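So this first bit is one chain, no partners, the form predicted alone, shown in structure tokens.
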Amino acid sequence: MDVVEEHDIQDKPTKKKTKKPKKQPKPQHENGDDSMVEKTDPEHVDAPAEFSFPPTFSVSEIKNKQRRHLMFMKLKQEKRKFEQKMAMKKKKKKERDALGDKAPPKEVPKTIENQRVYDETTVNPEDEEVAFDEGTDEFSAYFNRLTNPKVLITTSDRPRGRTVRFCNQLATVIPDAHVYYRRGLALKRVIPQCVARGFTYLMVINEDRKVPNGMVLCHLPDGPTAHFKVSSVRLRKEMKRRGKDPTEHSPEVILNNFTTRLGHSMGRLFAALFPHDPQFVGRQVATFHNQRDFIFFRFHRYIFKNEKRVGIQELGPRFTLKLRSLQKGTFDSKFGEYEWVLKRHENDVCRRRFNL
């Protein structure tokens, strides 16, 4: 009896195992081998079209008729425009090839810069009046080599770490620059102390929410004083592919696109920050580039690859300035006389009118 019971128990699972492959359809396999079924099933998982997406978008797949019609007309219109543009290019190319040297010059694309509204204060290099004014202004002593620049850099009250690091990096860019903490002193008390100690510039970096957002640049002892908005500040550690820290050599200064009388004043203000004679051995250059009244500052180093090829490597920091006001004399927030003030609603009426 015991033997019979064991035999019955062994027969029951064998019947269940044999029934499992019968439930599965066998359209692709004639043999009833279980191992063949397990191996071939994974190979045909990717075969149905349900799991594969179309390689390109087709308008016919949109089920909504109105939406499908709108998309079809839009694609048809874009295709027609592209064909017309290419046909026009081919036609112009054939005409230029036929005319040869007599072909007209190519059209210059219209930009905001070349469509700029003419400013009456645009400086002519040969203007005698401008030359006389620049020879007698506040920066004439520097350009006549009577003074050497000496800059004091300070911050607003209780500066944060990012602002302090920004000031320290500016001190490495500008030769003979010294960083001092404010200690809660008013600028009217700081300015006489700077003049007594022989400083020619006072630079104040303001911050908001731990981020530098303003700069007051005061030329000593007679002014002028410029107030800038600071944005897009990038310190050296935040820059990719930057070079090694700058050396103590005096850099070259490049002032680009300062064309109006106000722009010339800003250019002379920035130029007087640096010594007269740059040390070309250091291969360092500081650039103030004006574009649409935004002044972009960059600090680079030349890299001579061979006798003909030269590359540049940015050293940092980098930031962007926007002039807010220009005041005569030293800083005086109450009784100061302003030469120019940014009036947002008046100056931003036309996008093609610039002040610098």
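Numbering follows the first chain given and starts at 1. All figures in this text were calculated on a predicted structure; none of them were measured in a lab. In this text, rigid core is short for the largest set of C-alphas that superpose within 1.5 Å between two forms. First, how it differs from the form predicted in complex with the partner chain.
- With both rigid parts superposed separately on C-alpha atoms, the smaller turns by 25° against the larger between the two forms.
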Contents of the next structure:
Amino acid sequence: MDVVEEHDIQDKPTKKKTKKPKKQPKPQHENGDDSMVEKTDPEHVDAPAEFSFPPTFSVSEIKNKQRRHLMFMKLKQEKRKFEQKMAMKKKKKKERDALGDKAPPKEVPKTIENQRVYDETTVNPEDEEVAFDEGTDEFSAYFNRLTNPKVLITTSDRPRGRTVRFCNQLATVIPDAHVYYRRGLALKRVIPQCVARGFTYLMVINEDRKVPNGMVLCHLPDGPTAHFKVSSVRLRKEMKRRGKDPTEHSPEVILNNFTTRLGHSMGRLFAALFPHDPQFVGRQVATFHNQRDFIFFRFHRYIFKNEKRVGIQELGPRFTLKLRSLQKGTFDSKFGEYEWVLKRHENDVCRRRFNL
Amino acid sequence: MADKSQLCSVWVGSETGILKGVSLSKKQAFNFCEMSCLSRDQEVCVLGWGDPQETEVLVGSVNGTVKTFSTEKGIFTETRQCGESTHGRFTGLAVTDRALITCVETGLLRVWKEGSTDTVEINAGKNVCRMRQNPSQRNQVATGGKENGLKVWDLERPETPIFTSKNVRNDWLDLRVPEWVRDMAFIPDSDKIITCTGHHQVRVYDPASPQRRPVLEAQFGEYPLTALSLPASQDSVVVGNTHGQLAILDLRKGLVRGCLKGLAGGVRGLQCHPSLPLVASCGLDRFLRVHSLEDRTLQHKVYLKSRLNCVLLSSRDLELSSTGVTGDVEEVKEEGGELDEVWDTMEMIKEKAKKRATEEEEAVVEEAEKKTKKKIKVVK
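Could you give the coordinates for the form predicted in complex with the partner chain, as opposed to the form predicted alone above?
Shown next: the complete complex, the earlier chain at its head.
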């Protein structure tokens, strides 16, 4: 159940529909962004053309008889398989149409998301105790409109170019964000100074081997600290078909699939990064999509072509996050108390159990 | 309400101020809270038994009130104001012959006598993290905290502690070793006290020996140890740390005997059952877990929507389901092995008790032999 859409988008019902086909996230995220967009159904393309030969190639051009024979057999096999598959499909369709109303329902393929083990911490929207807990937790000041977010973005010591550019791009995405150079300062000393200057969030991007790989997000007055693993960072230059740079308008925020209690805390953590009222004039939207415990961040600009069709352009950086630990209180990795810690061996037991 | 509270064998206090009772045999949790006015300043800091028969639970909250909850009636019967929220949170709660002992973080240990308003006060130093009472000698309490070593006080002589511990020697760099006592326990049948520290050490002190330094020191993990409990069997201790790691340590040599898995958040409360080899743990991940100490497996896991601060186990058998345990039913349970005999005796008992007896029977069957006698579906 998709929970917590930050702002009221009842006037844009179709927006999600056009987004979803693009968003077929791969949890292993080894491939680049190409896989996300181009995972189209290859069925309508000629199945035999699976090898990347130049288009003018044909089997008869191979001079060696044995090899030519082998290639031809392979080609015939694939063609046969393809034909069989099409025939099966046609037959099934015919049977379906013949039965009409009495046809058995379409079989839904099993995916890991379908088979997800029910998590008992899934939040029930009517639960009073959880509502009270959330209403009085560390984010209540933001959700009761008492404070406005102000984010300080910094890195680990001596960041390299990629990380610096990433931080700058993040600062354009998040309104009222300031980037500061770390200068080897201890975070525990930075935090009281941030609180004194009215910051509500401290975001530290950790870098390893010239690439950002971790993020510590600390909610400031006394709030929880989340430590993430960052992967698959794509800067603006590397995005294909991207739009112009984001403007200063506050974006809308979409939080998808944060169902469990921990997921709720995470959702609130992300929501509190952005100002309450989005400026719809800017037509920008930031999405945090949770799938299989990976959180995918995307930043888009949308435009309504007519009542039913929306066009979107991806701007801004994209990255994936995986929560490693959530600590109660401000950053104190040695003596702080952890609300949730990722324990890999315990999570590897069941592939269909997720925490967020 | 009353019947629900009588079923509960584990009591848990949460950060939202709700006292939760859990019945492990029925696998149900109940919330006991006054009205619907919850607030964060009623957050439960400490839980304790009000009397040796375990019919009253004392609940200490952040705003300084100590409420008495009766398990038989299922309601809060009394509220006492024992200090204000400015004094700090409660770090310990104990009862001795009609007097209530409370200790707060600022080190003020008070004995509240029933009836009179004046209190005996002891200053236990600053930053006290925990106060515990000696179960065999009820007028002795131990306190300890951050940079505040273990001190054992006798309430009849409130001026000076009867035992003050000394910090260990300087380490190999000749630097003072910081001390931070997080939790302590009195080892039964001896004078010794065991403490766990925020610097992942477990130390045993012996007031009977001439040395004030620890007799035994053991280390576990890299994170502060927040809770400690002594199981029924001697020579071991269960500790939990802020990362959710629970370990059983052996006290003879100070080695780790094994770890209990499952917790994902910091351990806030830990208690071993007085007779059975079970340990209940609760923490920031909003779950109550009961592990078995012999094979270190998870027996029960209950989701209790708020962060949990403290846990209290009753001494009665946790698998025993209900109230009004009649003599007949107890006999049935004790017989155990011979199931046919048990079935025969069951037919002779009346209707109501029979229902409970069959429940017992089911518990025994499931535990003992896993036969398919579950065709008797008793409406619970």
